[in-house]
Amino acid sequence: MVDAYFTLRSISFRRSKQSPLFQGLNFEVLPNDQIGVIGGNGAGKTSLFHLMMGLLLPQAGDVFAFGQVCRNEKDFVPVRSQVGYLFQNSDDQLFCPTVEEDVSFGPLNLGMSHKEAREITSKTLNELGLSGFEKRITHHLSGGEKKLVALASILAMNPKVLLLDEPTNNLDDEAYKRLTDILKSLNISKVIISHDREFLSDLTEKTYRLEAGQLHLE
C-alpha cells in the first residue's frame, strides 16, 4: 500500500461565528497524484491549502502529512520543507530585493551552505528559463516573471508535492504557455486550484469540486 502524502480525515472548520466552511471533509494526496480543485468564490479552496500547511487548524478531524498526524505548529514545521506552496499572488511570496536572494532563501533555511544555495539557485533558474535573472530586482519583474521566480523559490527546496493556488491568474498568453510547459515537465505530485478548466484538463488527471463544505469528484 502506498503511503499518502496528505490525508485529511473528517475535517470541520469555521471562521469565528460564520457558518461552517468544511463539514466532515475528506481528502487524500498520493505520490504521483495530479489533482485539480475547482469551486466558487468563498468555497474554501485556499483555506483547504492553509489547513494542509498548518496555516489554519481544524476545529475537528485530523490532518496527516507524510504519515504523521499534525495538530500544532511544531508538527507542521517539517511538513513545509517537503511541500511547495505557490501563492495566488506572487507579491505575497517574494520578499527579498533580488531574484537570487528570493530563490536561495528556502535552501538556506534547510541548512545548505551559501555555496550550495547559490548552485541550486542557478540550476533552478536555468531549468525555468531564467538564467541571468540572479541579480534582477524582484519587484521590477513582470507578472509572469514573478510567477516563475516564485515557482523557482519553491522548486529550489526539492519538494515532494506542489500546492498551486490559481497559478495562471493575470498571466499573458506567453507566460501562460511557459508556465504550463514547465509544470507539465515536473514529475512531482500536484494539487492545483484553478478556475481554468482547460488548464486543469491539460495538467491534472482528476478534478474535485469544492462545494458546501465537501469535495466531490467530477
Second form
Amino acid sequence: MVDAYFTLRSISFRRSKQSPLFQGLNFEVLPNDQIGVIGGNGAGKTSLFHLMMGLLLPQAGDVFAFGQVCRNEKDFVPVRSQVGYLFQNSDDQLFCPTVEEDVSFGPLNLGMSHKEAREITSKTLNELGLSGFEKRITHHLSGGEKKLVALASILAMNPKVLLLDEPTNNLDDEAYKRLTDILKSLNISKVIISHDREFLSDLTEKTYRLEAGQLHLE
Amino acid sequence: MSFSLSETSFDPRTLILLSLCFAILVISFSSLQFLFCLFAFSVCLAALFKVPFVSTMKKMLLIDGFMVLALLSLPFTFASGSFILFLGFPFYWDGLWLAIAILLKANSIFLCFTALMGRMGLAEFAHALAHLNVPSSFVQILLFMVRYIDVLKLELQRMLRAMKCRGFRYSTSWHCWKSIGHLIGMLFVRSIERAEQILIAMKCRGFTGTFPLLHHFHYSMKDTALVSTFIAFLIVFLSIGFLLDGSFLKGGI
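Given the form predicted on its own, state the structure of the form predicted together with its partner chain.
Below: every chain and molecule of the assembly, starting with the one above.
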C-alpha cells in the first residue's frame, strides 16, 4: 500500500461562535491523485485547504501529512515546503517587488543558496513560458500573468502536491487555456477547488462535493 | 427615576471641549498640591462615569510603565537643588518632585479623557470634530482609518499566510529581514492602490471633496448642567489645593 500524502480523519472544525463548518470530515490524497472539490459559497472549500496547510487547526480529528500526524504550527512547517498552495487571489501571494524575487522566495526559505535559487527561478519561469519576466514588477502584471507567476512561485519549491483554489477565476480565454495546458502537463498530485465543471472534468479523475460539513464523492 | 451619568448621552462636542480644557488646565499647573487635587478630581470623575476598573487600570499601567522607565533617570540627572547620595550617585529631590508631577499630569488627563470620551465611538468622535470645525482633511483621515484599518490588517494576514505556505519562518537572517521589508512595502503599495480605487468609487457617486455629515448633534440642558457641575467641582478641588500647605507634601525638606 502506498502512503497517502494527506489523510484527514473525522475532522471537526468551527470558527468561534459560528455553527460547525466541518463535522466528521474524511479526506485522502494519494500520490498521483487528481481531485476536484466543488461546493457552494461559504461551504468551507478554502478552509479545507487551510486545515491541510495548518493555517487553521481542527477542534477534533487528525490531520496526517506525508505519514506524520500534524497537531501544531511546528508540525506543519515541513509539510508546507512539500505542498504548493495557489491562493485564490494572486495578489495575496505576490508580495515582492519583482517576479524574480518572488519566485526565489520559496527556494530561499528551503535553504537554497542565492545561486541555486536564481537557477531554479529562471528554469521554472522558462517552463511556464515566462522567460524574460524576471525583472518585471509583480504589481504591474495582468491578472493572467499574476496567476502564472504565482504558480511559478510554488512550482519553484518542487512540491509533491498542488492545492489550487479556484485557479481559473477571472482569467480570459487565452490565460485560461495556457493555465489548463500547464496544469495538464504537470505530473504532480492536485486538489482543485473550482466552480468550473468543464475545467474539472478536463483535469481531474474524481470530484467531491463539499456539503453540510462533509465531502461526498460525485 | 434614578439618574446615572454613565448612561446619559451628552453632546460629544461638550465632552471633547471639556476634556481639552481640563488637559490645558492640568498642564498649566506645576505645583504638586494642585496636581494632587486635579488627580483626585479625575479619579472622582472616572468613578462617577463608571469607568471599567480593571481594563482602565491595565491601560494606565501600560502608559505608566513606559513613562516610569524614562522618569527613573530624572532624580539622578536633574542637577540642581539639594541632593542625597544614593549608592554613590547624587539623588536630587527636585528631580523626584518633577517626575511625580509628570506622572500625576499624565494620569489625570488620561482618566479624564477615559471618563468623558471612553464610551464615544471613533466615528462619533470624528463627526464631533467635524462639527467643531476641525479641518475636514483631518476628519476624513480619521474616518477612513476607522473604516479601513481592519481591511489592511486582513490584507497583511493573508500575505503572511501565503508566505508561511511557501516555508517562511521568522529568523535572524538577511533573507527574513528582506522578506519582511517586501511585505511592508507591498502593504504600502496596496494601500495606496486601494485608496485610489476608493476615491474613484466615491467620485462615481458624486464626491467632490466634502463629506456630507449625517449626524447632527444637539446641545441640550443636560450639557449645560454637566459643564456647570464640572466647573463647580473643579473650583472646589482647586480651592482645597490652595488651602493645603505645599510644603507638607514635601515632608519639610
